[in-house]
Structure formats: C-alpha cells, structure tokens
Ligand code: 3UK
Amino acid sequence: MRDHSVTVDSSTSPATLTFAPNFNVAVSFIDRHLSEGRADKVVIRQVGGSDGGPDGGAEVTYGQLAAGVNRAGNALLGLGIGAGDRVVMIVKDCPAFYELFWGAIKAGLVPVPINTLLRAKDYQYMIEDSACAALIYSPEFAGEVEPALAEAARKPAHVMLTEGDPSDGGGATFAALAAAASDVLEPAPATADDDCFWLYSSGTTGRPKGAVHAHRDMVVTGQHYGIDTLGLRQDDVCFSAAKLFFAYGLGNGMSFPLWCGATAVLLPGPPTPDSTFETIETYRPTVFFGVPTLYAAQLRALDAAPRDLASVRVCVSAGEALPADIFRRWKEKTGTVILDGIGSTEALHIFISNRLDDIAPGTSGRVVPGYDARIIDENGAEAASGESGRLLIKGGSTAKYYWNNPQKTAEVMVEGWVDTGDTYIRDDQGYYHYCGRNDDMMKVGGIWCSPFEIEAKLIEHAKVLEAAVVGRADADNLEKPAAYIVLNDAADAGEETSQALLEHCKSGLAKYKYPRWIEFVEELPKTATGKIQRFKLR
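For the form predicted on its own, could you give the structure of just this one chain?
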C-alpha cells in the first residue's frame, strides 16, 4: 500500500494539514483505525425497529466496517464500473451507507448520496444529470425511485436494492454481491485534490446542483470544525438528527466520528421529538446535532414531560439560524448549550460557529479556524463593521465546481471564494449576525430589513412555535413585512393573539420593522432538510 497519509500539525493555529502525494481519503477514515488499535471498538450503533425505535439495533466495529468497505468496493468493481464513474446512493442511515460510500471512494469511484425524502421527478433529474453508472437504493424508497427510473431518458447500467427481495430491484441485491466479494482491497490511486464525492444542493431556488468535493475536504472539516472548533474526541458518541445525505449530517453522523475515532448512533427513521429523545435515553450520546425546527418541537415536548438528556455534553445547530430565545429556553430546560453555526453543501460543513468557550446567542459565532469570510456590499466593496452584505467564504473544504453547470460555477465560485447566498452583518467583536437569504431581504422605508430579526422576536412570544417573515406590497405598492405564524396551540389563532404579537414586536424592534400582516398557518413550507422556503410564502 502506498502512503495515503495526512499529517496534522496542531502546534499551529489553525492546525496544518499536509497530504501525501498519493492520497485516497478512505485510508485515513477507515483503514487507519486498524493500525491504531480500534478494530474491536464499536463505530456504529444503529437504532433498531422499522419505526426507528430503540429495540433490535445493530452494532458494527471498526474492524467489521473496514471489511465491509472493502467488500463493497470490490463488489462495485466487479460490476465493471470504471474509475471516476458515479454511484448514486438513495440509502437510509445505516451501516450499508458507510460501506457503500467508503467502498466506492476506496475503489476510485465517486459516490453521490441523494436526499431520501425527494419525489420521483427529483430523482429522475438527478439520475439523468449525474450520468451515473450505478444506482443503489434502500427498499423503503422504491415507490419514488422506480417511477423515476422508468421515466429517465438515460438509465444507469446497474440498478439494485441495498437489501431485501432481489425481485423488487430487478436482480441481485448489493448486500448479496458484497457478501460474496473479497474483504481485501487496495486503495485506488488519488491525490488530495482529485474528485471524491458529490452532494446535490437542496435546490431552495431552481434545480439542485451537484457540488463536486475532493478527497481533502472531509479531512479539513473533521479537523477544523470537528476537533478544533467542537472539541470532538474518541470517547464521544455522536447522534445526528440530520440525515447522512445532507452535508451537515454527513459530517455529524459519519465523517466526524470516523476522523476522531469516536462512535456514531444512526437513526434510520424520521427524527421526531419522541424518536430523538428515545435514542438519546437509550444510546447515551455525548454530542447531539439538530436543527432549529427540531429544537423548537423538542422544547414543546419537554414542556409536556421531562426526558433524560444527561449524557449530552453539547448540542449543535445548523441548517437555519438559531433564534436566541430557543438557545435560552433549551439551556434553561436541559442545562446544555446549543452551538449555532452556518455551513453549506458547497463548503461541506460549518465555517462560522459558536464555541463552548465563546458563545454569542442569536449569532452564528465567529469564523472557524482554517476559513476566511468576507461581507461585500451591493457594489462588491468590503462592507463596514455593522453593515449588511453578501457573505463570501473561502476554505480548504469548498467544492471544486458544480457538475455540468459552468454558468453557476462561475457565478458562485470566484477565485477561491464561494458566495453563500446569505446576507450577514459582522459586529465589532467579530460575531456574524444572520439577516436572511439574499433574496429574502426587504427594503422597508428605504432601509434594508432582515426577516430573521423579526422572526426571532416573534419566536420569543410564548404562543409562537415557528415564524417566517417575507416582503409583501401594501396598498401603495411599497414593501412591508408579512409574518406567517405556527402557534404552539392552534386554538389561540385570532385577533387577540395577532394584536399581542404586534405589540410584542413593536416593543422590541425598530418602528418600521413590525409585521403589517400576521397569518396563522398549520405549517411552514420547507425543504426536505428543514430549511424554510420563504419564496413559496412570497
């Protein structure tokens, strides 16, 4: 085996990463643990039961994972898939995801994990766009995957289920192929900058885009965020409500524990307050990764009945900005802080974050070691402290390009900087304040107004569970804020509550920022990864 190593020099700040000339990242994340004595340590604890309940789960050791990865890589190569070809994965959170993802990388192929919550038309687009050589999917998703395949203009040469009845997928399952394959596999030649895997963006506006990531990228996020920022260690147990197909979940639930030599808890089913609390009580994770909408729902559940969350030493939030009031209420209820941050599919994980020793509730925190950030105004000039503008980010984990989309690549990725699409303010202390997506900002009375600021104020009210604010034209065709509210108790909807919320906003916001309209709704439109789709409200 040729080198494939990465050297981490923690004496520098940020830590310096030096990659061997021949570097296949699967060696550092999978094979390394055998030489470091972790073969018998449990790396994956899967929550069992078809509903994701706590009974009947599986455990996988680092040694078993390494053998499974090698079998998966050999099974893929045995199909005749060539170097650099794409393997689309529509796979639930389970050990097979790990084995297929890392087996493809070690074999020199490119895994493309896809959102498991999408519909047939979305899968059809990604199958065609990726020009994948293989599609492997969990049986649970056949109802959407198979119609997509039937309609696809270009079909992959190899299609199969991960497991189950082979007749459902038209042939042998991948589990059967892998079981018959060798558990010895030499890593394919690669460099740190070679294409390694893709992640499709959530497509909040327009078609999803395939962000192409290199072998180095997971090392960068694992070290600079996982260790240098979050302080992960090998005795940690990580549990992510965000799924592995999501860039945030891929780090939380797989690459971070693997980089640190820790353990991951995987929940195949949907992350509800009950399922996440049951998982925490049963599997005792030390680090929990959620999103603001889940934390809000969990807080409502905790109001009804206490739960045992004592094992958790720190919680993390991303996907949407975390309102300061949710931070405060969570800390009061659990005694644990939530570290909010911002990341993206293009940057692979979080690049601005709060830290255990440096928390500013209601902000995204400060820049993560190893990254640079800029805020630019409408003219492309550097925005002054306290002024809002477009957030640009640069770092060693940013995507190389968008697959098959040179126009978007040129628009978003310029001279190493990635335009995040978010509007931010950096204050005098270096904390970054989220204002909204660039398209969500509104001018009220000629002054830029952040929807998130109004939403955060609304969420402080005891009757409000969730809020989304967008611009709407008034009778004079002037833009004003309109609020869509999900209440803790729908029975409270009415004029009295509307007036109470208006007074609440007027008492804590600048005069022009209060919502001119308040509408009560049962739920807010969201992407499959939990981001509010404000453009649908507009």
Given for the second form:
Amino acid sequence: MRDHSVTVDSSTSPATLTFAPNFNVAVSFIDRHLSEGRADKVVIRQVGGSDGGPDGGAEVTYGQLAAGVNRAGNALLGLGIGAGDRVVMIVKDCPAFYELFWGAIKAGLVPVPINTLLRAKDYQYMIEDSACAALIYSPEFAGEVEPALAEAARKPAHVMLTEGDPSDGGGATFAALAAAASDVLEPAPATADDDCFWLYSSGTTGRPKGAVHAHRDMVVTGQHYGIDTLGLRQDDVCFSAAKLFFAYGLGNGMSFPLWCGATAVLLPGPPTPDSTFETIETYRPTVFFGVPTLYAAQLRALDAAPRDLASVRVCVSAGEALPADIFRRWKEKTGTVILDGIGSTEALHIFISNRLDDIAPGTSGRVVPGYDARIIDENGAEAASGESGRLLIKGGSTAKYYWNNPQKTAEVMVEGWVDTGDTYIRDDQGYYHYCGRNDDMMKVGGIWCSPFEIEAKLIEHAKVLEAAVVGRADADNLEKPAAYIVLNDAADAGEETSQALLEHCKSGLAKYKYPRWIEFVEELPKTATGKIQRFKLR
Ligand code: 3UK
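Complement to the form predicted on its own: the form predicted together with the named molecule:
Whole complex next, starting from this chain.
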C-alpha cells in the first residue's frame, strides 16, 4: 500500500500537520489502528441490539470495522459507481453508518450523510441537488424516503436499504451486498485537499447547500479541537446525543474517537433525558456531547430522580449558545462542567471553545488553536474589543465550496475566510460572546430552523391570511419558534384553531419545526414596502 499517512508535530502550537502526497483519509482513521495494534480493541458499542431494541448491544472492534469498511467499499464499487460519485446516506447511528461512510471514502466515492429527521420534500431536494449515484437508508426512514424517491426528477441508479426486509425495495440490502464482498480494498488515490464528503447546511431562504469537505478536514478537527482543546485520549469513551449526520455528531461520535483510537457509544434512537441517562449508566462514557435544549431537559429530569453520571469526566455543548444558568445548575447537580463551543457545518467542527482549564460561563470561550477569527463592523473594518460585529473564521477544516452554488460560495467563503452569519463581541480577555444571528435563522435544539419555512406551511392552511414566525426565549432562555397569525376570519381565533394549525405544521415539517406559541393578531408590523418587520415581534 502507498503511504497515506499524516504526521503530527505537537511541539508547535497549533500542532503542525504534514500530509503525505497521497492521502486517502480512510487509512489514517481506519487502517492505521491495525498497524498500531488496536485490532481487538472495541471501537463501537451500540446501545441495544442492531434494531436499537433493549438488549444485546452490538460491539465492533477496530479489526472488524476495518474489514467492514473494505466490504462496504467493495460493495459500492461492485455497483459500478465511479470515482467522485455521491452516495447519499439516510442512516441512523449504528456501525453501518461508519462502514458506509468510510467504505465510500476509501473507495474514492463521496458520502453525503443527511439529517434523518427531515421530510420527503427535503429529501427530494437533496436527492436531486446532489445528483447522487446511490441512496442508502435505514428502514426506519422509509416512510419519508420512498415518497421522496417517487417524486424526484432525477433518481439515483442504486437505491438500497441498509438492512432489514428488502421485499418492498425489490433488491438486496446493503448488508447482504457487503457480506458477499471482499474484505480487502486498496485505498483509492486522493490528496489531502481532494473532495471527500459533503454535509448539507441550511440557509435563511434558499435551499440547503452541500458543503464540500476535503480529506484533511477531519484530521484538522480531530487534532486541533478533539485532542488539543478537549483533551481526548485513547482510553476515552465518547457518547454524542447529537447524531452522526450533524457535523457536530460526526466529530463527537465518529471521527474524534477514530482519530484518537478511542471508543464510541452509539444510540440509534432519539436522545431523550431517559435514553441518554440510561446509556450513560450502562455504557459508562467518559465524555458526553449534547445541545443546550437537552441539558435543560436532563436537568429537569435530575430534579425528579438522581442518576449515575459518575463515568463522565467532561461534557460538551454546541449548536446554540449555552446559557450560563444551565452551566451553573449542571455543575451543581452533577459536579461536571459543560464546555460550550461554537462550530459550524462549514468549519466542520468547533473553532471557538471553552476548555477544562479556561472556562467563562455564558461565552463561547476563546479561539481554538489552528483557527483565526475576526469580528468586522458594517464597513468591513475590524471591530474593537467590546464592540459587536460579524464573525468570520479561517482554518484548515473549512469547506472548499458549496456544491452547485457558486453564488453562495462567493458570498460566504472569501479568501479563506468563512462568514458565520453570527454577531459576536470579543471582550478584552479574548472571550467570544454570542449576540445572535445576522439573518432570521433560528437554532431549535441545536438544529437549523427557518422562520420562512414555518410561515409558508402556516399560510397553506385555509384559515390563515398571514403568518410571521420569530424566535422567542423559553423558560430555559433557549430560543424556540413563536407564530403570529392573522386569520381570514378573526372569529376563528381560539384553542381549536391553534390545535389545527399545530397539527398542520407537524404533519408537513420536520418534527422539531412546529411553533411552540401561536398568537392571533389583527395585523403584522410591516415596512412601507410591505415587508414583515420581524424585529418588532421579538
Ligand atoms: C450556531 C452557536 C452560539 C451559530 C456545529 C458544533 O451547530 C453547528 O453547525 P451548524 O451548521 O450551525 C452553525 C451555527 O450554529 N451555533 C453553534 N454553536 C453555537 N451559537 N453558541 C454556540 N456554542 O449560529 C453557528 O453559526 O448546524 C456545532 C460542531 C459542529 C457544528 N456543525
């Protein structure tokens, strides 16, 4: 096999990464562990059985994973898919996610993991936009994926379930194909800067954009954030409540443990206070990754009954700002700190963060070594400390471009800098304080939520004349959507109509996108040109 290694010089700060001229990242993250003697070490502990059920959690060793990755890569190549072709994955957190993702990369294909909480309309768009050659999905998501495929103007040549009963799909499952494939696979030629995988990122009005990441990017986040900021070690056991299809979860639950030679605990089902606590008690992770909304819900559950969280040495939060009050209550209740950090799909992972030896509650912390941050005012000039402005970020893990969207690429990625769309203040000690978005986008439970999408859904309802959706702070000081509605007939205002509108939203939008408050108003505040003034509703 050719040399596909990366050398890490930790004597410098940031650590210096030197990539071999041939660099297929699957070799560093998968095959390297065999030559380093980890073949028998457990890399994945899956909660429950392969179906996510209550018993018989699956265990996968590094050796088994490497063989599974090779089989998956060979199975994909066996379909006749060529170099650079996209493989869309709508797959729950389970070993097959790892095998497909790394098998595709090792074989020279481009995996595109997609949010499993979306609806058919979203999937249809991503299937068409990515022009994927293959789509592979967990049986759990068939109800949204199959209608998307039926409607899609451009259909992938290969559509497969990961496992389960293929009778309705007509063909073999991916598991069956992989089982029959060889477990020997040479890494496809690649360089550190070649396209490697995509992640879709949502925008205010436009459709989701495929952020194209290079082979080097997971190395950069694993080293600069995973090891050098968070202090991950090979004896760590990582458990991410955030799913693998988010850039956040992909690092926490897969690429970081693989970079460190550590172990990941995968929870295939939804992360509730109960399911996450049970997982922690049973699988004893040392590092836990959540989002503020989950920490708030877990705190409420801890008020009702104590749980054993003693295995956890550090917790991480990202996706939206962690209120200082949640940090304080969590520390009081559990004795463990939560390290808040801001990351993005475009940067791949966290680039400004608190750390165990340097915590300022209520802030995003300081810049992670290896990244540069700038805050600029409306005129594009550097904002002074204490002054708010637009946050730009630069570093070795940022996306190369948005697929099929040169205009957005030019807007967001300028001379190596990525415009985060966030307003921040840097204080005179170098801590970054989040001050909100520059657009109307919201984070709900750490996941993007466009007010326009909820408004469009509400307006579809026969009783609704106009709708405006804005973020409103809930009891935990976390933002959730609130809807202001002008009805065609004001006499319809009331609980019954509220319920009908809620049902309407829940049936057509991803589950987390429904308005938590509905208020009926006589009119919406507008500009002279008729544009809704959302800031007046906040
Ligand atoms: C917001 C935060 C305040 C902010 C992500 C960790 O969230 C991630 O990626 P997304 O592309 O969203 C990025 C946007 O989310 N945000 C994220 N974290 C924080 N705001 N405090 C925070 N701690 O608006 C940012 O621009 O979904 C998080 C790792 C990888 C990620 N992709």
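Numbering follows the first chain given and starts at 1. Keep in mind it's a predicted model, so treat the numbers as computed, not measured. Here the rigid core means the biggest group of C-alpha atoms that line up within 1.5 Å when the two forms are laid on top of each other.
Where the C-alphas stop fitting one rigid part and start fitting the other between the two forms, you find the hinge. Which of 313, 139, 179, 439 is it? The hinge residue here is 439.
Can you work out the angle, in degrees, by which the smaller rigid part turns relative to the larger one between the two forms? Domain rotation angle between the two forms: 136 degrees.
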